[in-house]
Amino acid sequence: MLLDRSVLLTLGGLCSTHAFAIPPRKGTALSKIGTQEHLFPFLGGAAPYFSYPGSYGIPIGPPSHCELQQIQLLARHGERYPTKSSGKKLMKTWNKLKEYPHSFNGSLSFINDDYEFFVRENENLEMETSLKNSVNALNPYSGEMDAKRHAQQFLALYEGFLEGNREFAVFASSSERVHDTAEFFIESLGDKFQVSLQVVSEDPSAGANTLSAGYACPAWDPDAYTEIIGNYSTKYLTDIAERLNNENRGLNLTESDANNLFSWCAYELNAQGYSDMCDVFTMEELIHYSYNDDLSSYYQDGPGYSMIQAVGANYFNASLKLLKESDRLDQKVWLSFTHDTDILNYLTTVGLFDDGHKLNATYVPFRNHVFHKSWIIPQGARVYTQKFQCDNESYVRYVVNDAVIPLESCSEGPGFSCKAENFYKYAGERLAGQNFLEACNTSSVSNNTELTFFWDWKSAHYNASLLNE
């Protein structure tokens, strides 16, 4: 959807209070902002935030006759620049294009029009996109704007519940972009809340006392299922490279370059609100790229790798304990920010997006495809656990990226929730036999055997050093 004039004026007003080193590009920039949101679900979770496409339309607020008892949030950092490793790959492809001695033809012809690569400063790599470092001052998809919008939506949805819960801690893993997201969120809540930001270490030495258990899992092997993942055809990448090379003789793009262009598209959207590079791809190529990314995440960080259920159990055990203790805990609002893989590990243990059928690496299973990585953990992803009481009975349910996602085997309650006692039984079955410390050999990197920061933050005062990674 195109941004209307009122939205642009609002964004302009926000931006005018900051000093921008990089002015917005001239020409057609404004007309392109907001025209590529249909591509977000196909960009592997690297593109800006979007709501879960598979929603059944179930209202995400608690049912009208029910009273909230506890809210938990596990959210991903907001939109960002590429990581250093990804930035290095993108720069290699950009240099190949920059050094091409002729004018470009076809879908790359936009480069002829004084195009500037969107990573202007290497210091922006790994960082949240913000009003200060966005390439385009009117970028509506920056991580800063996303976090602040999220906070306003949070207030609008839970305002009544928050009236009696104005003092609480917010927990963030120690990556700088995660910390920044949490700060932007807290800032947007306003001054009527007393919020303590607790920065929890994601260094392996943190062991179980972390929001990023995967870092304390030396036994995790990202190459465990490389053979299966490699069975998916990458002909779509060859086709892209050949098409662009045929349009521009002597260009010599490779499959790797073609793959890099998808990341280019996604991160440029995060940095300036639109990307001409996104127009390079056909819909068929986007579908292939998205599913290839699904496969990689499924077998590295999701249900396809048996170890992951143990990794995600570290946070799920803590979440379950908070739910069971909700009546006696003073704090009723538990907000945490971390990385995409940490959320995916947790949801794998919960089982929300696991139908028990392994993803096929020889074709796209259009009719039987539950695990869409980009739908689950886009930039700014948010997973809410709601506990509410209706007629003296407690219920639990999940809201993922603005959509209620019922538990397949337990959704008999109001708003397709699960009766608390049945949920605890379900959770016990999912956690049975899942030992994070043993599966991961965590003792080789840490002596911390328990996640305690939710309970001891007032005395421990978590303030881990920030990591630019």
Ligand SMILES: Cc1ncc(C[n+]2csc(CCOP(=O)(O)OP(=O)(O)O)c2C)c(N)n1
The other form holds:
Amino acid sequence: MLLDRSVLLTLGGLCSTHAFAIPPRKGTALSKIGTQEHLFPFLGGAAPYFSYPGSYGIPIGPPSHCELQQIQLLARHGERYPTKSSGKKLMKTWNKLKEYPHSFNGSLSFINDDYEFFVRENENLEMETSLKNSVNALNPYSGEMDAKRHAQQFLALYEGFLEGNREFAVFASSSERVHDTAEFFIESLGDKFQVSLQVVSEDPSAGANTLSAGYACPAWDPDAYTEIIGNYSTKYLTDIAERLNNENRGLNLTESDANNLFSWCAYELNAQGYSDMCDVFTMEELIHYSYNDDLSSYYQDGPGYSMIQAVGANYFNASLKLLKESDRLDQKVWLSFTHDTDILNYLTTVGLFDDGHKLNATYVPFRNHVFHKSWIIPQGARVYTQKFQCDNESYVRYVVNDAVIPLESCSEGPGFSCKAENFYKYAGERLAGQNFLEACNTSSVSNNTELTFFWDWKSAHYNASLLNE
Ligand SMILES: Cc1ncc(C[n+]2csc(CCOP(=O)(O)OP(=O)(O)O)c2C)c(N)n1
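One more: the block was the form predicted alone; return the form predicted together with this ligand.
Full complex below, order starting with the chain above.
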């Protein structure tokens, strides 16, 4: 087996301190690390981070004759273990497989080879994957590494701008994995920065003063569009279950077991760096899974659910206010960390991934399809808003997962940006009539009617208790 130099170096380091830490069988497994990245876009946003696959090729640094005025980031936490509820479902399927009394044939035969389920401790559920809790010490996809790498890319890209902006607050919602991501990111920035981490409550009682408007939205109904979503054919799941059951007489996998195997594959990648379970699927099945996931996100948290534009307005209003006040505010760098659905809600209000075609449940659209959920909010997703000045004129644009995504109706500026004046007009139109508090019935859970933490963190000191959710 050929290992690349970085793996050998890491192995060398590990071997000196833990001479017997790596069981010999893992040798074969190690060679699989890095070979499954082509599957990441098909795993519904649960796979490790990957850059936006549909990049238009626009350089993501500020255009050469322009000077940055403000940077905002809204990022998802990094790679993680399954949530408690998805862990429960996975355990059910794993118990079925564990109790199968015969050797496995076909794509499940890796289980014969002393396979150990990747969630080794229940307390890992909901948590960010780290060097410490990863199944495999060489896991290149841990949330910890992702956040630290992201911070290094951030430093490299904005080097000059950060020179004069070394003191700022970073905001994290109060989920433990979100908080941990922010901490890893800050740690990686290094000691030249004075960063104050503000942990903003994501309890419903936070109301509008939150990075997670979804939790303060009792009116949100996950089943509002079940009828449309439910029309998507799940034949791909039946096919998988049947294939595995035919290969293994007496195995009784159901459609929902087959569905669980996809998140098994994704989360095992987060925790271990590779997953034999990913090899169970054909590419066609992965495409179906991925589109099925697009469909449900589109109608639960995206442009397909009319209420979402109001939910995302809570953060977009604040972002817009920061942009307008950029000259006046001392802080020029606004970094925030939260959950996937919150970012999706916000981007829905911005209208960045809505081409006006409603997603349909009768076929997979290939040509007219911009709403790829996994491309937008993979683990570690990062949405930057850049405001820069070129020849006395200000411009705004978005960079999503390492790709500039121009606004379709406003991209005449340098680097396909939008003139600030026109951007404010555009944003005003997207926000017109969008009332988060009313649409969500937030007053039934909180009296907070405004997002203020960006402006009052120095006096309010946000230090919410961390939640395991
Ligand atoms: C508008 C809206 N309100 C409420 C919810 C309920 N909800 C489900 S998951 C979630 C946040 C955390 O989601 P998770 O899938 O654990 O995302 P991750 O932490 O992996 O980013 C919320 C608020 C929602 N999805 N959308």
